[in-house]
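Just one chain is shown here, as structure tokens, and it is the form predicted on its own.
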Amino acid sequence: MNQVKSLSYKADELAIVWEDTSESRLQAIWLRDHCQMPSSRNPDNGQRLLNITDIPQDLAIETVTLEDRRLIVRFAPDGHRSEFDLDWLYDNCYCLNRQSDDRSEVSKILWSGTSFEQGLPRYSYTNFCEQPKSRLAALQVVSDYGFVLLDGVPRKPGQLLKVIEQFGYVRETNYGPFFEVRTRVDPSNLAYTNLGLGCHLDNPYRDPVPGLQLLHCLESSTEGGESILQDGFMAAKILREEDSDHFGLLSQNWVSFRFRDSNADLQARGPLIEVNDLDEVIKLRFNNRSIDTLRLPPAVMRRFYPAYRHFAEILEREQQQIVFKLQPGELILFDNTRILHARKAYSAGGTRHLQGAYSDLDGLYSSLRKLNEGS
């Protein structure tokens, strides 16, 4: 709880200083327009009741008082009145704080392949299900770390739909709602056969992609067929660390993508590492299966294959990746934007089946900052 040292103001800017010593130089004209007061913003969603087109340009701050701990201010010309709870201003004040992007790396607690020695986090679906707590650990874990693994999920078709339920909404394809993922015969999708898959993102040629994507075992009796987990994140920041003209690259030049079976044609462009305003990575597409026809300037074109065969290096390190087999009954959940997924070869006896299903980061992060209200 911050306390205000001093205060001055003139008509376009108000001055606070705080006990710690830090400054706030808060504007007039942001100050109305963040103004909290019933007339300006919807009670019950926060959400602004005003254009900034309502706002008089000629707009002045006409008086400043203290009262208790809400700082009151009076505009001119309208006579506006907005009252500001100290920590409020101090928490939002754009001098002391700078942008914040839950889904960025800064957020993120990157891994590599030594990094879960202890075991791989996973809760019980049951729990996940019943008890608010547990459910709010293990998408706590899914937003920190990429990934959770959910045990005791019951072995029926449709299942994975069920965990979705808890916290978002599925993100129908034209898979369906839910697709299978075991060997067939004329496959459209390399996934459908019992070849090995390199770490790669899933839909790169969706625009959006979708941010979750679910894997539940219903059946596994092969020898073989590992998944294999890679933190994307940990994997652009070793090849910022190690070359940070081939991340420049790969975060400035966009790729096409796309898929097409008899169904479908999709196809969608992007950069193989986004990055937000703060060049913090925030969303990567690797998917070396459905990269389309690679169309740059020569100049650029030269460059950028080192670079991306350097980033595919990176992947396939060992040391980055944690190998472990889906067993029945167990569902993994992932961020399909950062956690790069691979699968072993495995033998063509034996019966492996699982079922997969997407969803959108939106709901996760949402039903996550509900659960955080309420515990």
Second form
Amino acid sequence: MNQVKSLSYKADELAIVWEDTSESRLQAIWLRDHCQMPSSRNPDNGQRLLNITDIPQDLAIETVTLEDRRLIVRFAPDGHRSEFDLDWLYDNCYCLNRQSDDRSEVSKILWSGTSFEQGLPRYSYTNFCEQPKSRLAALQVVSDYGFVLLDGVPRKPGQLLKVIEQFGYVRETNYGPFFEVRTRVDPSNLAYTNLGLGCHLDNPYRDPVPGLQLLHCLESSTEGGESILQDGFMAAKILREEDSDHFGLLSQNWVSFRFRDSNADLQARGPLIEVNDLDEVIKLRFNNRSIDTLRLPPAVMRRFYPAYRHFAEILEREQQQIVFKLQPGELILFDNTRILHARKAYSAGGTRHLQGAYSDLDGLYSSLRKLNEGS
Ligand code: OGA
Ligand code: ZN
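In place of the form predicted on its own, the structure of the form predicted in complex with N-oxalylglycine is requested.
Expanding to the full complex; the earlier chain stays at the top.
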């Protein structure tokens, strides 16, 4: 509980020096906009009831008084009175609290190929469904590392949708609520062959891109077909360290992605590396099968290719990858904006059958916050 050491104000600003010597300088308009009174906020859901245009143009702080741990601010010209809890002010003050982005690279634990020598993060499906503590731990692992493995998932078609129901919603697409990954005659997608697939993120041709992907192994009796995962945020960090111009080219230039078959023609644009307003990596798009015709201005094109190749070379470095063979009953759940996946080619003999599905990250983060509140 931080105490106030001194308090001063003028028409457009309130200044608080806290006991720990930190300082809050809060503008009048911010205070009025963040008024917590029932006339400004719905007390039940906390939603704001006023518009920015409802605040008088000539707003000014008239008086400020401290009563117990509440700061009473009276505003001119309308005489509006706001009360602020001191702890709320300390925790929400924009001078003391940097904006944080729980999707960005700085909120994550970046990893490379040797990070999981003690074993992959793995939880039992039964515990995941039945024990909120286990679900919380597994979802936290997805938030931190970008992926988790569940075992003991019943080998029934569509069972992966039950996993999604535990924390969010199925993102249905033109492939259906879930899709079959096995060798097909006349495949519409190379995923449905026994060819190897290089490191990629799924569906950059959608807007928004599905934030989460699940792959559930129902059968695996082929030679080969190992799964490969790697941390794309780590790869982007390496690229930025090795050549910041290359990083800038991939984050500043948007490219197109496209998928076409007899029923769909999906197209979307975006950068291979997306950064937020703080210049932190938040989202990747990388898929050599579905990147569309590149139409960058000629001078950019000349510089773009070396950068694109450099990033692809980092993604091919084996020391960045983990390789494992999914066993029947195992499922991987991963962040499709961060974790690239690949698979090795497999033999024609035997059967390999996975089912895949998508979901969105906001459902996962929401469940994680709610589980944390309850724990
Ligand atoms: C996919 C895919 C990987 C695999 O279907 O998106 O990449 O292991 N499959 O078959
Ligand atoms: Zn894929």
